[in-house]
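The data below hold one chain only, encoded as structure tokens and taken in the form predicted on its own.
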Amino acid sequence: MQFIKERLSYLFKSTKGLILVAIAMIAMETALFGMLSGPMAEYGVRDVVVRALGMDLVQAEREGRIIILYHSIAMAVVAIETYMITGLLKMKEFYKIAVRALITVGYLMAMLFGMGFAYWGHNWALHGLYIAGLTLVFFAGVLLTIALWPWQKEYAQPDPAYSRTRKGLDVERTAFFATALTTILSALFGAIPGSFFGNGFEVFLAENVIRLPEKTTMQYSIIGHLHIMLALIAIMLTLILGRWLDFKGLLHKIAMPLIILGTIVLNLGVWGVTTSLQPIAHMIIYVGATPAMLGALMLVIFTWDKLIRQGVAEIEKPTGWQKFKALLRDPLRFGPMWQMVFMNFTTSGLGIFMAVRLDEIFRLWPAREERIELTGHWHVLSAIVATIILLYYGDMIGLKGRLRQWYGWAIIILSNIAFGAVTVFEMKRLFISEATQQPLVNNLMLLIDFGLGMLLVVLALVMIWRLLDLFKKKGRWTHELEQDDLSEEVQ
């Protein structure tokens, strides 16, 4: 009994344990339901999995299943970011415990009961529990926003090296607060249309209605909800990385106000999609996205400069090659920033290019090609966020030596191969005709399958390693639990 109690205490009380559970849940769900994807169907794997597990898959209900799958994974990702925030920022103990408890129960309910409802028949009691889980996650977000309230003297920033006002207001904490607040408001942006299911509103995938000349307010709301929630998850992760990497100095003082401004304007633009501002909403979104992306760029510059300076500190006159080696010496510190830069080539930059040249280029393509681009865009952005979290997690648990190098570079290289191939596949109509595309498409599919497949293998190996560690009396988990307890005492 003591054996189980100690492990449960680690898994559901410590920051690292809670993150491990959420990553494991995402990994298992991704591995299992990834078996139902198109490539797996071509290999015959899908039919075997469906029959073996007794899944009830009706083609007409595909959109609904996918929506629940996306929300289940998204809730776990939001939970991971919440655990990181409650571990990195000062807040009252009541809020820390309450937020963690609510969001843990919430995302687990949404994931387990939601997937049970979607893929194993339609027991509506399970659907009710799924909605209850989402509600708990939302309430946890409300409490987190209250806990992050920056206008309290105890949360004032005394160090002038960090962004603050003359009265000591911590601008970085204000950025966390602004992102959390707009996240719960934007969650409502999707929840309100969801509450109308069965009352004149039907589930749909955003990429399937993008070319409809007329869309309802509810459809615009769902499309906006999809875009803004992904953007806010990315912005919150940027702030988390900044706190982890001790972002400070002049760039920090410029970046934090830019991120706050960008977050607010970006949300106003997305919310405006459902109002009379709809014709200019995209322009407002561009205005908001620009300062937010500039803030992220400043974090990249700061981190890479710091890595280089630390790496060549003992060299009197370092050469360019020595600086380059210093930058790459730690993949778990270099990797998250590289993934943010890589994101601009695979999602952010392409998304802006597509929006600017939508009528001149992309609306001239067959609808299927535009749909591929949109679907790839959203999936790559989500997956890049996941890889950054995995890199940060590797540093959190203290990976060292060759294990740190292999783990970090495997995630970076494999993900870049897969996402780069996806990007070429999305944009292939710019440089190759449909009649001659098949050899290219075949090679791209191989690269995508290899990159994603091996990435899942790396994740599986890490999860198996952590599982085996839990059976050790004095495993790594005991040291992580002790470190977590010490960090709480310091706070």
Second form
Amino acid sequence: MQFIKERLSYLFKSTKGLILVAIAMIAMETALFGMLSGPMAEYGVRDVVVRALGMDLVQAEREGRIIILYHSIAMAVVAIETYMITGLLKMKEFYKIAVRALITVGYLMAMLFGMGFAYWGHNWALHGLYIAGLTLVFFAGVLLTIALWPWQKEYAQPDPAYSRTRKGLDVERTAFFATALTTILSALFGAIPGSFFGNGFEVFLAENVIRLPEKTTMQYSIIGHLHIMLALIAIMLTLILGRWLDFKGLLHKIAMPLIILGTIVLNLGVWGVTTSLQPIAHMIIYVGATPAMLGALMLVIFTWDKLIRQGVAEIEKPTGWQKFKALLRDPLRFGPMWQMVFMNFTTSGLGIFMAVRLDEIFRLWPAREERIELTGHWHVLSAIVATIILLYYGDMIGLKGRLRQWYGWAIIILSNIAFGAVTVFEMKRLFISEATQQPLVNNLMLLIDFGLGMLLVVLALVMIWRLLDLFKKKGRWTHELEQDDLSEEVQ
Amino acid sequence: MKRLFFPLLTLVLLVSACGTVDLDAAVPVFETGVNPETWVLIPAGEFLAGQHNDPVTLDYDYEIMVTDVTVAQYVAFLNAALSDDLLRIDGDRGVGFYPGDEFLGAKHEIEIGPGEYIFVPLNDPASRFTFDGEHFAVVPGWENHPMTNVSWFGARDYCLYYAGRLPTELEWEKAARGTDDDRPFPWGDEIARNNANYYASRDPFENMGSFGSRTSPVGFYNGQTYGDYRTLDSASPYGLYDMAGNVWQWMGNLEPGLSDRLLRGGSKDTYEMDLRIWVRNSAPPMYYSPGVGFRCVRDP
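Give me the form predicted together with the partner chain now, not the form predicted on its own.
So here's everything in the complex, that chain up top.
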């Protein structure tokens, strides 16, 4: 009994244990439900999985299933970010415990009962529990926002190396607070239309209504919701990375106000799509996205500069090549920033290109082609967020030496192969016709499947390793149980 | 060597992706026994429309073609329209007159004013017809396949020429679904690979290693066995074939503020989710593709 009690205590009470559980849940869900679509369906794997697990997939309910699937994964990602925030930032112990308890129960309920409802028949009791799970996550967000309140004396920033006001207000904490606050407000932009449409009966996927000339306010609300939630998850992760890597100095002082400004304006733009501001909402969104992305760029510059400086500290006059090697010597700290840069090639840049050339190029293609771009765009964005979390997690669990190198570079290279291929796939109509595309499509699919498949294998190996570790009396988990405060590991 | 593994793998895959595709690869020839000249009556009455099964009543009878318009049928039209001056050759395009749409100036709306618009491209290697400067002809073997590489304008004029019109979405959907239930596919609730021609459905016309998925003859999925390939009878309740898969079908109804024309039915190039009866696609009316065709409706 003591054996189980100690392990459960690690998994559900410690910061690293909670993160491990959430990553494992996402990994299992991704591996299982990833077999139901795309090439896996083509190869016949889906049919086997559906039969073996007794799934009940009604054709008319596909959109609803997908929405629950996305939400259940997103809740786990939000939970991971919340564990990181509560481990990195100072807050009252009550809030820390309450937020973690609520969000853990919440995301697990949303995931287990939501997927049960969506894929194994329609037991409405499960749907109720799924909604209860989402509600707990929302309430955890409210408590987290309160806990992050930056205008308390004990949270003032005494160190002038960090962004702060003359009165000592911690501007970085304010950025965390602003992002948390806007996240819970933006959640409502999904919750209200979700309720309005009535028990999920009249669901739709945003990419399927993109060309309707007239959209209802509720449709706009949902389109805004899905965009802003992903953006806010990315912004929050940027702030978390900044704290982990001890972002400070002049760039920090410029970046933090930019991120706060960007986050607020971005949200105003997205919320504006449901109001009379709709015609200019995109312009407001661009105005908000620019400072937020500039803030992230400053974090990249700071981190890479720091990596190079640390790497050549022993060399009197380092050459360019030595600096380059220093930059690449630790994939777990180089990687998150590289993924952020890569994200701009594969998603942000692509999104802007589409927006700028929409009428000249993309609207001359069939709507289904545009759907490929849209879904590819945000799938890659979500997956990049996931890889950045995995890179931070690799550092968190203390990977060292060759293992650290292999784990880090595998995540970076495999994901970049897959995401690069997705980008080419999305844009293929620019340079190849429908009639002649098949060999290219086959090879791109191979690259995508290879990249993502091997990435999942790497993740599975780590999860198995961590599982086996739990059976050891003095395993790694016993050390992690003591390392609840991530701020002590800030580098 | 280890360092070179990933770059080399990427290079090999990209180089292999540049291989040429033989668009004239031989096509298996099968006689389906389904006559593309057949029309069926859809009586007035209520049916369940859309994904959410909204009851809708069409208070008039109409007739609809049992199959998509075939390449042979359309080539006959092209020759007739050419001699009747309804079709003009303009460089590498066959064009005809369209009186224009009402332009509302909505966001992203393209103005389609009165003028000549493309019916068919003349030099597209993916087309299943040829033009020698005077006459159109079918590429042998493709006679009973659905006409593709035809724009909405070209589809519309075909139907008008034979005293018909393109179906509205509701007309098309009722003909596909029938009136008895809320089935997602014309034949029922589930889809198997031998129900319809869709992406990677392993039909005798596709080669996913080379040219990918190609059209199947109209009415192919009628329960017959062709060689060693057995099809399921996939007719709709009214006896229509190919209402799911093979080619997207142009619709006749216009949405205010949307210059795109609507497409229904999914195609050889899409996954089965797009073959569900209510799924919509759209494209500008001048768009043409090897995966887009049409059928007509007419008053009884």
